[in-house]
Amino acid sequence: MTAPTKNWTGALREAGLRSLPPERLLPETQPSYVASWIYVFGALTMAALGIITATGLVLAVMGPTWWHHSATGHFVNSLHLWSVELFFFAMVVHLWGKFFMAAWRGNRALTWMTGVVCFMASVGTAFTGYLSQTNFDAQWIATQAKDGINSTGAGAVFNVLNVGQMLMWHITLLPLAVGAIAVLHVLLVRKRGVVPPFADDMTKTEVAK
């Protein structure tokens, strides 16, 4: 029998298995140092992002009238808001924790940079979310922000007073960017592993010598 001709899907599958074998993509065990509290905030960030996505989908489907005038809408809107607050709290702690741990060690520079870019995209997503509330708070934020944004020239394409434009940025483009970067970040963590503490890393270096 002749070996089947390898097409692009087969090559892509094999490349994926080489880069992320199942035992690394979905590990059953973790190093003992992962029990430290600082490692919790990355998982907490992803959990909050899941709640944000679920509540955001409900709000997008039901619309502003529902979240302004329905008791259930108020609840879902509040859940969306406070999950965003939790998301940023956990992400900032995670970001600074990894900064002081020098999380780019061990060929993890791309993992670190995707986390930073994800944070920046999340700030833009949150900003457009505040502008999409369709209330006086959103109006105040928009009128205060427009002069600063217009002074950079970005106001020609990013009009904070255009509620429809801000809503589309908030529920389509920016969430897709955050989601894609977050998935890439997690895959890189699976591929390279979580960064060890300095003491553990130094011990491994000494043993290797």
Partner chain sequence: MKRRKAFHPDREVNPWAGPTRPYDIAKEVVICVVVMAVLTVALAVLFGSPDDRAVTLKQWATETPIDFAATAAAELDGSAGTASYGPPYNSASTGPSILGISPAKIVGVHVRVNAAKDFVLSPVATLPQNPAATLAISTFEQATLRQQQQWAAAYTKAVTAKQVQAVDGRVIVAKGNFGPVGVIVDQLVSMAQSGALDSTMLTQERFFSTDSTKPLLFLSDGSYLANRAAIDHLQGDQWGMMNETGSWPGQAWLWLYTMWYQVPGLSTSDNADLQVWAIMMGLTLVLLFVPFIPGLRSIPRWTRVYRLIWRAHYKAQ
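Can you swap the form predicted on its own for the form predicted in complex with its partner chain?
Nothing else is written out below except the one chain.
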């Protein structure tokens, strides 16, 4: 019996394991400096994203106007709204925490940048959600937002007054983008590890080859 030659699948698996071995992906220890409440806000953000997705799925399955005439639907909408508010609260605290840690240090710039992109994609997702409410608030936000978006030329393909188009952006493309970027962000955090504190002596030099 001969060993199989390494094919694309094997190479992909090995590259993945090399880049992110299981003990780094799901670690059981962390450096001793990872001991602050600020670290919890990243996980809280992801937790809120999970609740947003779950409640959003229920709203999507039942249809965009279900929540107007169903008490259960209205409650699910309330859950969706408040999980979004909590999501942004946790995300903003996480963002500012990472800023004041200068968490981009040590080859972690891409981690910071994916976090910023995730934040912007989340703002867009929430915005299209507000446009998809099919109530007075949605009418007003759409008529106000159109001028800014039209001024950039984007209104030609992103018509905030078209509730059908905005709903599709809200429940398909943008959530996929937020989810994918969030996963990439978390994987980068696991790969690079948590940024160490500033050294007391910042004038020290290190040796490089």
